[in-house]
Amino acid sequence: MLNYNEVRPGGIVADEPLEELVKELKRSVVRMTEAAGGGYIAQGFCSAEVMATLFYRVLRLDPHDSDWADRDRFLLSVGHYAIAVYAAMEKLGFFDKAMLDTYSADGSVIEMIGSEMTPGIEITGGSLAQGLSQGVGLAIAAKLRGHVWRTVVYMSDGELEEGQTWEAAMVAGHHKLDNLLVVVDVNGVQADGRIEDVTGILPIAEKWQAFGWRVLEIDGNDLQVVLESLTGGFAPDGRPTIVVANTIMGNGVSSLHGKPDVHYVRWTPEQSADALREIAGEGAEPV
């Protein structure tokens, strides 16, 4: 069997310290809400440790590569979490820093929710569930192939309330598709409150590995622990491999940090002012 840890990236990024890219992208999360007046800011901060991971460190996506054909596969599922793959992309050149500013306005391509319309963006993810299940089918194209990409998709743990999510899990592991990662969010609240009083879903490693997957579960806004886990994130042993990256809403931002009414939020250039702040480490404006 192919190792896809073998295949690294490298670009523009590689040299650079990844705890201050994970600040960059925050910088770039906060830039895009002020802007639109608002948005899944909360998202993009539980998120930033993993997408700061896997756009700079695991993904080999260059948009300036000529050989593009053979580039991994990154499906947002969760659509909404954009803002933070926005962030990621543009510092890897897939469009011009300025256009962050356009997040959200009429005619942008960087819409609030991802689609096919922004450069680099592989599906629409407004429709939960479905990122997975497209996932299956590149990985098993690309196992048809022999081509040595890879496919990561990246969902929430509201998703896994939703049948299209197991019927792909249950593929994914018949067909021993070792070259597909998924990395869900588990920070317990979707847009109707605490997952646990919509649906419950617990207990989430012991579903997958019946499905027959690898599971990792860690921490998901501890650099450290992302970095480890999602470097070595593909096992050659002909099991497709599940993060669950346990998160918090808004993590590092007081005022959203772990509160269940955050899921959109309006914001203005005070609370910009106050996040940019806790994001250098100089704390909030004291209430």
Ligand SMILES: Cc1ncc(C[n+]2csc(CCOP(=O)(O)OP(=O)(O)O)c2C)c(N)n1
Second form
Amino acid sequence: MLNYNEVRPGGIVADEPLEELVKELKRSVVRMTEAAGGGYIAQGFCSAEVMATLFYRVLRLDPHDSDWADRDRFLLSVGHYAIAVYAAMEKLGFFDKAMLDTYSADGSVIEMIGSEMTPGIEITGGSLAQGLSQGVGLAIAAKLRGHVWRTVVYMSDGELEEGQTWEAAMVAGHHKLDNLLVVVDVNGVQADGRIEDVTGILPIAEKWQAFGWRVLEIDGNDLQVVLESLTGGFAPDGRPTIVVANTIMGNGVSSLHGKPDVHYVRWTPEQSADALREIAGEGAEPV
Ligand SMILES: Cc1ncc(C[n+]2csc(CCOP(=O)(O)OP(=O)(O)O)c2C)c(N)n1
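What's the form predicted together with this ligand like, now that we've got the form predicted on its own?
Every chain and every other molecule in the complex is listed next, the one we just looked at coming first.
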């Protein structure tokens, strides 16, 4: 049996400390929202540790790689988290830094919701809960065709409220897709309020286990824990893996903490300047 963790070790910015890469990613998130006057800021910050780890330590995704057809497949199911993905992809050389300033602008290929128009984005993610089905298809295809690339699907707890997710989960367990890794961001809220007030999804781990998955439940904002979990993310025993990453909405930006209405944020230049100070370790402490 293949060990998919060994198939693609390391990342292409492996020499740069991950802590610094996380800060850089967050600064790029702020830059995008400064130009646009707002955006999915809280999501950019709650997912920063996971996205940095995936793009800089796990995925084989090099836009200059001549072996592009054999890249890992990263599927952003929850399309509005694209802000963090763009930040990571720019660093990897998918597009110029100046393009970050066009986030969500008319005609820009880095749209507010990730779509296949953007270099490196595999699927259009705006209609939520479709990414896992697509990922299952890609993982099955890799096995049928004898490819060693892996499929990683990033999704959110809001998508666990949708039926399509569970059909795909059942199929993945049935086919023992050990080349499939899902990370689900669990920040406890969706567009209409608290997840548990809209449609309860607890317990999460037990549901996936019942569908034949290996489940790792972690603090998704603890960089060391995230790194350990994701670099060993593929199960050695034939099961698909889901990493349940518990996160804090707007993590590290104190003006966003604990607010019920930060799904989409507009902010002032002063607020974004405050956020940059907090990233640099000045000002309020993260919760
Ligand atoms: C199929 C579908 N249903 C509903 C929506 C509307 N919608 C957009 S974002 C969102 C919240 C999703 O929850 P989550 O991604 O957990 O929110 P966040 O982490 O951003 O708080 C919803 C319901 C959608 N885009 N697609």
